[in-house]
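Only one chain is included here, represented as C-alpha cells and corresponding to the form predicted on its own.
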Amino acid sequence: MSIETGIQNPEAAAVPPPGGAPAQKKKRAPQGHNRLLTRRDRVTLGLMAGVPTILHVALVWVTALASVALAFTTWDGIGFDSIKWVGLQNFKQLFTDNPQFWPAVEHNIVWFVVLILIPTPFGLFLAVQLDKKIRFTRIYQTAFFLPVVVSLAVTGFVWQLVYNPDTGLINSLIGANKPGHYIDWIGNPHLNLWAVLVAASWRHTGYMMILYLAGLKGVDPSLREASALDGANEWQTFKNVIFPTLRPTNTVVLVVTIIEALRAFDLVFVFNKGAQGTELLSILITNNIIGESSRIGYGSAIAVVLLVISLAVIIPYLIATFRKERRA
C-alpha cells in the first residue's frame, strides 16, 4: 500500500519530513566565464594600445610606403596635381649624374668601418674592466654612458666648441690658434669627416660598453672558475672562454653599428650641414626633400636606396633571431 501511495503521489516524496532539513536548491549551471575586465578597463586598454599603433602606422609605415611610391615620380611638394610618374628616371639620374651620391655612400661605409674598429673594441675593453667589480664602477659607467644620453645635436654643438679654430680646445693645446697657423677642423674637406667621426666614436664607445657589459653579466661564473683551474691566464680566459659566449651580443653590436652608420645625420648637420667632404645619404635626402629646390621624388629615391641597404642588414638578423627562438 505504501508503494502504491508513493506511485500515485510522486510529489509527496519531494515534501520534506516534519522537523527535517529544508530541501536544498539546485545550483545553476555557470553561464559563461566571469568577465575580468570592466568596460572602462577595455576602453583604457584599447586607447593605450590603439593610439600608439595608429601613430606608428601613420608616421612609419604610411610614410615609408609613400616614399617608395614617390621615388618613381617627380613632385615639387605643391599640390598633388603636380605629381608625375617618371618610372626609374630618378634612380638612373641618382646612380649616373649625381656627383654627391657615391661620395656619400663611401662616407657611410667609412663611418661604419671606423665605428666597428675603434669605439667598439674600446667599449668592449671598458666593459671587461668594469665587470671586474672595481671600486666606483657605477660612477665610471655613468660617466662613459653619459654621451649616449645627451642629444646628438647637443653633442655636435659641444664638439664645435672643441674644434673652433680660434678658441677651441684642440688648437689651443697644439698651438694652432694663432693667425696664420689655424687648423680648420670643420671647414677643411680633408679633416672634417674624421673630426666628426671622433665625436661619433666618443658617443658610440659608451653605447658599446653597456651592450657588452650586459652580455658579460650573463656569462656563467663557473666557466671562469674552470678556466682558472686549468691554469689559463686572464687573456686566455677571455679569448677562449668569455668572448665565444658573447656571440649573441656581437651580433647585436654589429647590427646596431650598421644602423648607426646608416642613420648618421645629427652630428654632421650641426657641424657643417653635410657640405665640403661630409656628405652622407641622410644629408642628401634632407637637402632634396626640404631644401631650397624641393625635389621630393628624387629625395625619396635616395631614401629607398637607404631603406634597401638597411633591410639587407636587418632581415638576416631577424631571420636568425626567429630561428634561434624556435629552436629554444
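Numbering follows the first chain given and starts at 1. The structure displayed is predicted, hence computed values, not measured ones. Rigid core (definition): largest C-alpha set, two forms, superposition within 1.5 Å. Compared with the form predicted in complex with its partner chain:
After superposition on the rigid core, displacement of the C-alpha of residue 41 between these two forms amounts to 2 Å or more. With a cut-off of 2 Å and the rigid core superposed, residue 247 has a Cα displacement that falls short of the cut-off between these two forms.
The rigid-core alignment places the CA of residue 132 less than 2 Å apart between these two forms.
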The other form holds:
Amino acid sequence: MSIETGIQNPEAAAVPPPGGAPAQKKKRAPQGHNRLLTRRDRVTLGLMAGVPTILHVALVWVTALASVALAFTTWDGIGFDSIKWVGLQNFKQLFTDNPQFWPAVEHNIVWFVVLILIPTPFGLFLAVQLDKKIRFTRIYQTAFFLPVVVSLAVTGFVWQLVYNPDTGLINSLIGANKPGHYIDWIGNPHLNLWAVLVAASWRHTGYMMILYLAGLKGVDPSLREASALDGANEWQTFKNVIFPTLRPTNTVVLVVTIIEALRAFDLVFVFNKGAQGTELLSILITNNIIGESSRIGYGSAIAVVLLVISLAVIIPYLIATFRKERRA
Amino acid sequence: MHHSPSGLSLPGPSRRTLLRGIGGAAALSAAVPLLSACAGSSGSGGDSKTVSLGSNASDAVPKKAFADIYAAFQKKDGIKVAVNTKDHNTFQEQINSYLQGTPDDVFTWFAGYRMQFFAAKGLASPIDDVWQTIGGNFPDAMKQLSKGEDGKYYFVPLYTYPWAIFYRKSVFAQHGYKVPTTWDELVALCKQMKKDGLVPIAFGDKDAWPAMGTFDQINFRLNGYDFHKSLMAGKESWTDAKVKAVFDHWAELLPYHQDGAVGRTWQDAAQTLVSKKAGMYLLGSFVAQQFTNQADVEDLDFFAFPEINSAFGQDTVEAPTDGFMLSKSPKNHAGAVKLLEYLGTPDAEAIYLKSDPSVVAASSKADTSTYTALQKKAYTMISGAKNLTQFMDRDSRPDFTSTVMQPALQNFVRNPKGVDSILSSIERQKKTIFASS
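What's the form predicted in complex with its partner chain like, now that we've got the form predicted on its own?
Next comes the full complex, this chain leading.
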C-alpha cells in the first residue's frame, strides 16, 4: 500500500477536504482507509493504473500477437492490402532453405554454453576474493564492473579496434597482418565467434561478479564462524557451506545468462553485422525486417522461433518460482 | 538492480523489448504512419511559397552542396525549400514508412529498381510534365534510368559516379605496367604484381556490398547487359551455366585479391592503395575520398573493367545515379514541379559539383570546364556508355540483395570452392522472394 499513500499525501495536501465542514470529516475518518480517497484520487489512480495497462497491452501483447500472425504471411510493409497469407511457408523455408538459420541457432547455444562455463565461474571466483575485504577491494570491484556499465555497442567498437586484422592491436603486436601469415579475426568464421565471445565474456564476468557479491553479502557470518570452529579449511567452507547458501543467486545467474545468450545482438552487430560465423537469431530478424523493402512476414517467423525458445526457458522458471511462493 | 533478490528486473523487460521491439513493432511502425496518412492526406495547409524536401544528405559536404542549390532556387523563383535532413542510413531504412506517412513534397532517392519499386507501389507521383522542360538536358541513358516500369518519368537525376579499377599512376610507371584491356592481360598483370611484392587487388567486404560490384562487372562483361538486367530482375536462374561462369572467372582472380576481405572495410582496403601496397582497386569513384593528400589525388587514375567477351566489349558502365522524386500527394505540387525543373538544369548541377568534386553531373549540358582530370575521365566514360547499370542492390529487389546475396557473396569470397551449393541456395531463396509480390 505504500504506493497508494505516497500518492495520496501530496494530493490530500493540495485538495481541500470534500464537503468542507470539519465535523463531517471527523465522522468519516473511522469508516476505513478507502473512503479517504477523493474522486480526484480515484481518477488519478485509475489513470496511473489504466494508462500503463493500455500501453502495455498495445505495445507488448498486441504487437507480439500481431507478429505471430504476420509470421504466416508475406508482407513488404506497404499498405495492408499487400499482406498475403502463406501458411507455414515461411517456417518451411526457414528450416530448409535459409543457409543462415541453423548456424544462428547454433551460435545462440554456443553463446549460452560459453557464458555459463567461463565468465560465470570466473565472476564467482572474483566475488569470493573481493568478499574477503582485501585491500583496494573497491578499486577492483570498479575495474571489473566497468565493462558492464559501458554500452555493448561501445564495447563492440572498442574490441573491433583490438581485432582489426590490418591495424588492430593483436595483429600489430604479433605481426599477423602480412600476406602469407594473416589472421582475420573478424572475417574468418572459425575465429570470429570466439573473438566476439571473448568480448562478451569480458563484460559478463563483471555482471556475474556483482550478482554473486550481492549474494555473498547475504550469507550469515555466523555460518562461516561455525565452519571455522569445526576446523574446515577455506575450500571446504566454500564448497559445503557458502556455495549451497548461494542457491537463489545461482537461479538468478542461470536465468540472466540464458537471457543474455538469447538477446545477444548489439556486440555482434557492431563487430561485423552477423557476417559469416557470427549469425544470431536476433540479427537475422533485424536484417529481414528493417530496411527499405522488408520481408516482414519472414522476419516475424524468425522472431516467433526466438519467442518460442524464450518461452520454453522462461515458463518453467516462472512455474518453479510460483510453486515456491505458494508453498511459502 | 544488483541488490534486488530477483536480478531479473533489469534484463527481463529489455529482453522483451528486444523481441517485440523487433518482431512486433514492425507491424506497428508500418501501421501507425499509415493511419496518420489517412488523416493528413486532405492537402491541409501548406503555403504556396514553400516546398518541403526530405533529404538523406546528412554528410557535411553534400549537405552544404544541396543547400547551395536550394538557396539559388529561392533567389531565382522566390520559393523557399524547407529541408528535412535525416541520417543517410536511417533515411533508407525508414523510406517505407516515411513514404506511406506524410512525406515531404520532394525527396532524395536513387535511380534504378529502387526508384521503380516505389513508383509501382504508388508512393511517388509521375513527373512527365517536368521532363517536357528538362528532357533536352539529359542523354538517353539517363532518360531510361528515370522512368518507371509503366514508362512514365518518376526521377530527376542530379549526379552519378562510375565503378572502375582504380590505380596509382606512379606505381604503374615505376614497374612499367600497362593498363589491361582484356581478361588475360588483367590476370597476367595480377601475377606480375604479386611477383613484385604488391597486393594485386585491394579488397574489403566487411560491409557486404563491395563484392556485389565485382560480380556486376564480371557478369555484364561476360554475359552482357541484357542478361545482367534480367538476372537482377529474378528472371534468370542462378544455377545457369552463364552464372557459374561468372563465379569461375571470379575464382580465377580471387587469389590475387587482398587476404581476409570479409573482415576489412572498404575504407581500410582503400588505404592499401593510398600507401601503394596494393596495385589496383575495383570500386566507385568515391574511393577518392580516402585520398586526403592532394598530390595523391592527382596520382589516382582508373580504367574500365577489361573486356571478357568480345560480343559485349566494354559497352556497359556501372554508374549509380542519385537524384530526386516527387511524393505521392505533395502539398505544394506547383512549387515542387518548379523545384524539380530547376534541379534538372545544368546550373543546379554546377552548384552541386562545386562543393562535391567526387562525382560527375548527370546532365549532358553541365559545364565540365572546372572538372578535375578524374572527373573528366569519369564523365567521358559514362557519357560514352551504351548501357548504364546502377549497382546490384539498386538494380534488384533490396530484400533479395541484402538477405540473400550479401551473405552468399561473402561466403563465396571466403570459400570459392563451395560455389555450386551457394548458387543452388541462392536460386531456392530467390524463387520464394520474387514470388512473394
